[in-house]
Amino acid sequence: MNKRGISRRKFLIGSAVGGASVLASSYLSFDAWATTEKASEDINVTPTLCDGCGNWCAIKVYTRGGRVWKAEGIPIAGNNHGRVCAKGHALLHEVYNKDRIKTPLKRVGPNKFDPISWEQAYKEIGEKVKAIKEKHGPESLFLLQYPEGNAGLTMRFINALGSPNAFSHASTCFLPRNIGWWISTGSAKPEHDLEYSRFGLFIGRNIAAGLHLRQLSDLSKAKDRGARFVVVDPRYSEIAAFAHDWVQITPGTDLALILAVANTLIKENLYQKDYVDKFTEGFDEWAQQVKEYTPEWAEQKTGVPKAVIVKLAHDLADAAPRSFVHRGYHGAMGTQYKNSFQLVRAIACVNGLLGNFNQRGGLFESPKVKLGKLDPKKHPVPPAIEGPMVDGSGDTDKYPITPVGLGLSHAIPELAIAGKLKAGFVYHNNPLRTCPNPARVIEGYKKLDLLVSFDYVLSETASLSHYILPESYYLERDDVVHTHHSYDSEQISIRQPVMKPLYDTKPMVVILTELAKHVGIGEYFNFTLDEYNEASLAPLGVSLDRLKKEGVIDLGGKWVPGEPHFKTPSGKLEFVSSTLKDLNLPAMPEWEEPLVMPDKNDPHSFRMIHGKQAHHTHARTVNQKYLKEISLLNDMTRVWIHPDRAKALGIKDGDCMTLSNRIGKGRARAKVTEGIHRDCIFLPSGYGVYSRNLQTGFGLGVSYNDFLPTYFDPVLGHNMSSEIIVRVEKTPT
């Protein structure tokens, strides 16, 4: 059986010529090392930050004899409170990964690379960037990154080049969630006072798989106190197993359920009237509109009985203001459906009806640490870049509310094919695997005159790049000061090396500083990382030496419940958005059909949905052998299908299925279970590595991106990643 899943062999990126000379030799053998004398020598403990996901949990890493030994969580850290997940433990080993890049690489043929010096790489990249900028203008350059950690430095780099084109992964992850909350409340990502809640409703949010250690801990404490939690999801997810009740819903119809909950709260006078009168705008207008969204109507859309919808509304109201509808992440409120933006808006409004903003057990805006900046007299600031991005983000005629600096990463291939983008830098991102329609992505990136990757392995994107500048592994480098993700206090933390670099790699700040001189923007990088970090810490009265010693410092600034402060134009939560009204966009949350639906008359037609597993992040952790082993031992790459639908197709548990549509074709083994809605199949994300250079992860599982067309949501431009219809067949033996 073809386990890789995607049948188009031209997608496969083969092994690099001379790979043994440019990649590290092997994983650390702990058994062998433990028998050496060095195992008992030189035990050191260094606080730093994990790199297993976007939570950036604070950890202490132990080394023995100069080698990584183990990690423990730092108890005061707001994200993990002393805990370390499977990813955090396993990724310690990656510093010794056999797939690591040892030195800068230059592509000399299809997947053929020669090791070169840093100076040669800088010189050649600098010459090419200058030539492209001169011929096509700075707007032909772009940066694509995961927007955390060193993002301030990389943004400084691309802006100094004169380009506004800084992209993130937002359009394939969280864009509707952030913009929906910002439009409604003025805060892009409110937090939850989970520990003191009494009732919570999760709409497709799965914090037990899209793992958040602190939130899980707080939910457990609340549950012990008698709080109840309900999960609405087409699939019986990990968090559904934790919750008290699971409501199975037709995928893509969560918006109808929430509108009907609002209808019930208003019709039965269950909402917090005094709060709504004082702190919201446009209630009467929206209340009139939601009259049509009755529980009976929603039952027809969602498949959820009207009595269940009414009970959800009553449960939320009975516990208010210590109740909430979770703000979401990548699930139903992320870049999933054509109506995801409307869903986020509706959920923000329902939380407004509950009167829970800035209330104990409800939602609040977490305290923010205000870092200092470099002295502009000594360290010039790049000129501000005017105008929208090349993809239309910030353009009043295209995507006016999609922020410049987030952008639409899946638009890059289209813009390259159209000749609007000529050169790019990719950092902590792998668009050839994480963007839809890989054939189209490869076609687009091949059109670029220059592609530079900052990576430590030959990922799919790195394997197509002209140059690879290897960043030191996170255990080997310093990074910028981090405002730690504690949602109830102000914290700062820092990543620092626990060991010396094993190979000829460099921290990102050093790479940018040295490269800046060759691309003609050296004056904007005339500082060291220590100078940058000391300037960041100056307003806080904290020394860099102290932060490095402690790893995490709690600055106080605890959140205090009280009257809410909304940062909207009206200063209130907006049921009717003045921003959307001014742009002639729907100003109130209203019903919108999903983009596509499976054919009910075709037994082979299914919607494909996807979701995370707790031991994987995006597409990069499956190349870690211990995390891969978890997947193999638990048979976790299978695709879920309902027993009735499977029986009609002659598919039994464990059988091989063929999945296909006009974009892609692949194979996967079936997990036949009643834990999935009849209309869809569930594909676990994080698999489908197709770079042969990633020897551990290659060939395991399938990616939903292999079947996802290159969509652009009409309002925000996101990729609508669950608007996928596939044909499912039993694979002939």
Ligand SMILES: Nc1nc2c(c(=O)[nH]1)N[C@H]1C(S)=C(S)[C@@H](COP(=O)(O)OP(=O)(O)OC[C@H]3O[C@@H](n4cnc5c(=O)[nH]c(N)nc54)[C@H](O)[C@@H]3O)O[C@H]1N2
Second form
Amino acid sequence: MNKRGISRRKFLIGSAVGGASVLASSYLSFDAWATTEKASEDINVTPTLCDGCGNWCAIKVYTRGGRVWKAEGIPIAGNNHGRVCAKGHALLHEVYNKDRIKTPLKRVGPNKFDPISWEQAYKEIGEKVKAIKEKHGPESLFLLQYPEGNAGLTMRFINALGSPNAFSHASTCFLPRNIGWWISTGSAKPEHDLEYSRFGLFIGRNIAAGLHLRQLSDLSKAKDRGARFVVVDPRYSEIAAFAHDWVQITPGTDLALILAVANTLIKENLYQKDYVDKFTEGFDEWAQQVKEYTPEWAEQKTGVPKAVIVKLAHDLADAAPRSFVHRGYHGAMGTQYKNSFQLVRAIACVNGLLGNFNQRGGLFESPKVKLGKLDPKKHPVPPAIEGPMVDGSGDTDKYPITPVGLGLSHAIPELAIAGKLKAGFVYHNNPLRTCPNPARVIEGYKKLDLLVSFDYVLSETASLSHYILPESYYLERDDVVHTHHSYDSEQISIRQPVMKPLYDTKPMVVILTELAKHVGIGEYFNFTLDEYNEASLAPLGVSLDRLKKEGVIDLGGKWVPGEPHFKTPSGKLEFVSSTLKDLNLPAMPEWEEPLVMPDKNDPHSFRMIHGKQAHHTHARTVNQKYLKEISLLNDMTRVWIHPDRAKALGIKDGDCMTLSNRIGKGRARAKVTEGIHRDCIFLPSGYGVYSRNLQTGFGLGVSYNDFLPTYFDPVLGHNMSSEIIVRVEKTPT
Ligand SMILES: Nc1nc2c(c(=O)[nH]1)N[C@H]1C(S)=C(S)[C@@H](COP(=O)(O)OP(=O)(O)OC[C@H]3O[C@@H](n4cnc5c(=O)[nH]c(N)nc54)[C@H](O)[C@@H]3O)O[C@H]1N2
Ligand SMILES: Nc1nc2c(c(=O)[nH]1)N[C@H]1C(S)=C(S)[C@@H](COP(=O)(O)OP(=O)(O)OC[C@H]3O[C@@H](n4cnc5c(=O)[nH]c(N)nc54)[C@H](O)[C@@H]3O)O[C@H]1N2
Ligand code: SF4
Ligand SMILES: [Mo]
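If the structure you just shared is the form predicted alone, then what does the corresponding form predicted in complex with this ligand look like?
Full assembly next; the chain just shown is listed first.
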């Protein structure tokens, strides 16, 4: 029986008389199949958290006879509300992937690895770290991680070693988005009350492929209730297909569009005046500045007709405060263009004009759960290290508003080449594939005296590491208590094993504890994971047993609409930022050109843009056979090109194209479609695995990083990943 109490069999009979009933009588119902086929085997259900992407959806995983079987979403979980995506299902099977690392490995030659014992690995790494620290100082050590889950513990580890150099994926993902919102509103990542919105504008955000399951379901509910949405994208994306209108824009020019929206809202007196008077700072000054950004001017920059821009402003104003410009993530507002930071600032300010912060249908800050801490008397806390980091993050002379602890991961190779970094730990991250300019990245990482990877397969980075320590797969391990589900309500959740580890692998906390002893910081890891988790839960009055039983617990606190509280220096939304002014940076959002533009006179010259597909995460899921199969069956590795441009180059749908620039060269088949702007090609970002140790995914497709120079945005230092110009030609046959 399913949740509604209808068996699959009854449904078939009831829904299509005749053929279906014949079919139904010859097939078992799904539920009957589930219990009959291996009836003797135990079925166990364990709540845990998916590790397929940064959403950490809460799921219940079923095992049968100890084998992983299927997953269901947990309905109350704030991030997914009971939903699971294709990756969430398929990645269950990765636990059985033949490429998994089964023991600690030591690299003994190019792509040659010896299995070693954990004890040997800890001992040798310990000795090397101590020697490097002694010789080059603790600042020569770094950690690079995808900072979710066990980040508290890994940060403790690197800080205890005395290094401020904790890097994340920020500089290749979200940096301008977070800093732009934080400077403008004091909240780095506001959430959306999508369900109750009435009109929304998505600028380079594709929640239907760069998935957010909760937002997608809320958007669908809002649509059912009559809300309207418009998507601005050079490409006809999945969310554009779902929305009411698609505005095709010249890539890299969204800033002009949004400044012209601001111009219209102000010129036509359509902004929320009371709200602006009460809760914002610097309106008059910015209003003066945006006068020059007329819709006519923006039409020239963006290729979007001025009437469309004015209409967007009107639609936003008509529905305000239940309207929004989405806060973005990676596309357009993330680490894409030289003007992405200005774009985020401008978008935050336009939301200010709409008066939507902390309002129904607008934006809000998630309620924060305050977890407890280990008793410092029993468990010494490593001295805090404030930075700056070796890459200049937090350095007033270099990247003053790029926070310590996020860092610029794509600077690591440069810093290694310069001799400033000597040894690194890479956790749940794969810079050799996900950072720009792989040849340079490899050159840099090769310079390190010691590279230790924590991974479950031999990724590109793990394959180059001196030691690879296999973390147990997420279905086999415990992690720290999580507050990630607090979307609009205070929630805690936990990852726990649904099965015993298949191989000689360990949870990260165990690896860190043992490593800590061997590198001389054992006193900071004198606790078990359960003790750590119990201390986290202590102030909440929730037992660890209960959390493990339920998987997600809603603590009751809810976001409530009301007056906004901005955590900026002025306590208001800052059109004019005193922080930026003090640093001699543009204090108000203003127009800035993208770094590069394709050559209009050269039929071969294109910008390369890129984006997610719903069934892949970054570059790591193409090694999963079912997900790869989806790509192959639907011919999804193709690169999008406009029919007019393709024709001029003699390229037909399905033809092989050669893409090249000074950084790299590669081949891809063409998807000829009007769904892509004339000025650019679109490359799906999930492909290009070049580690031969990932046997399923190896060699399929290309990656945008193969064409991306090593850039550092002048203000924040991010990688400006769409500032790519490539030459496109038909591959000679
Ligand atoms: N399936 C899946 N879901 C994911 C992830 C994943 O890897 N796979 N990763 C998660 C993570 S870490 C992230 S950062 C998010 C990313 O989520 P998004 O930011 O939504 O993802 P992207 O696909 O990078 O970019 C979104 C859109 O920006 C468009 N775009 C490119 N250039 C421009 C431009 O100049 N202007 C405009 N207006 N649009 C432009 C692209 O065509 C694309 O449709 O997704 C998260 N969810
Ligand atoms: N080519 C390409 N580059 C990208 C992107 C892209 O889409 N394509 N997206 C950009 C964005 S938005 C982001 S957020 C960054 C992400 O950058 P990364 O975090 O480097 O990206 P992933 O490909 O998710 O790499 C994660 C690594 O973790 C490993 N891993 C998976 N599960 C586990 C586990 O349970 N334990 C451990 N220890 N390791 C595990 C994987 O094998 C893989 O090596 O990349 C950026 N760069
Ligand atoms: S969106 Fe999909 S892959 Fe990401 S955590 Fe949720 S179920 Fe897993
Ligand atoms: Mo990301």
